[in-house]
Partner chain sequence: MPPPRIFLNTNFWIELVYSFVTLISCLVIYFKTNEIYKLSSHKGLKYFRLTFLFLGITYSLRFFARMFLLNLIFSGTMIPVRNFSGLTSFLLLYTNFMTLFYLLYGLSNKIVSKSLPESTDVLHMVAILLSSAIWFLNLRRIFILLNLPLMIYILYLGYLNYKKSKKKKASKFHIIYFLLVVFLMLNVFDILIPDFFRNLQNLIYLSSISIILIILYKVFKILSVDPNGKKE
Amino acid sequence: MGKRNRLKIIYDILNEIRRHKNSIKPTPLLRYSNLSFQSFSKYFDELIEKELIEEVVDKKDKTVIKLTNKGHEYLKKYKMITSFIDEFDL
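For the form predicted together with the partner chain, what structure does this chain take on its own?
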């Protein structure tokens, strides 16, 4: 597998949350993301800040990560974004 770029890493993280029925705990998400703890934390903070994901306390009083509407939109438009960037050589 080649080196993933920033947009692909974000896509993979968001897709992992969606694959787990839009509710996953931070530790398994870190494992599935194939990133170091340091890199994952950086991406995690960015996703929270950009409101692509949110931390929610579930019924069992545990913190889980969920996609926001913007996060769903990113997954939907990921292909469009990458083809735009490729086509315009950005």
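Form predicted together with the partner chain already given; the form predicted alone follows:
Just the single chain follows, nothing else.
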């Protein structure tokens, strides 16, 4: 298995948030992303900028990361595209 491409890394980050019931603290998300801090920060900033994720203060005054509707849509479309590619063995 080769390196992950950019779209797969974004999918992995967004999927990790979803796996944690759409609420995860930044540090565990960094750990689960399997990226360096520098790489993770670039992706994180881009995902915030493109409104795929948002930072929210929870009931305990802790900052958590959540998917936006756009983030949920990305996950659906990514799965659809990869299913199509797999189906035609591309």
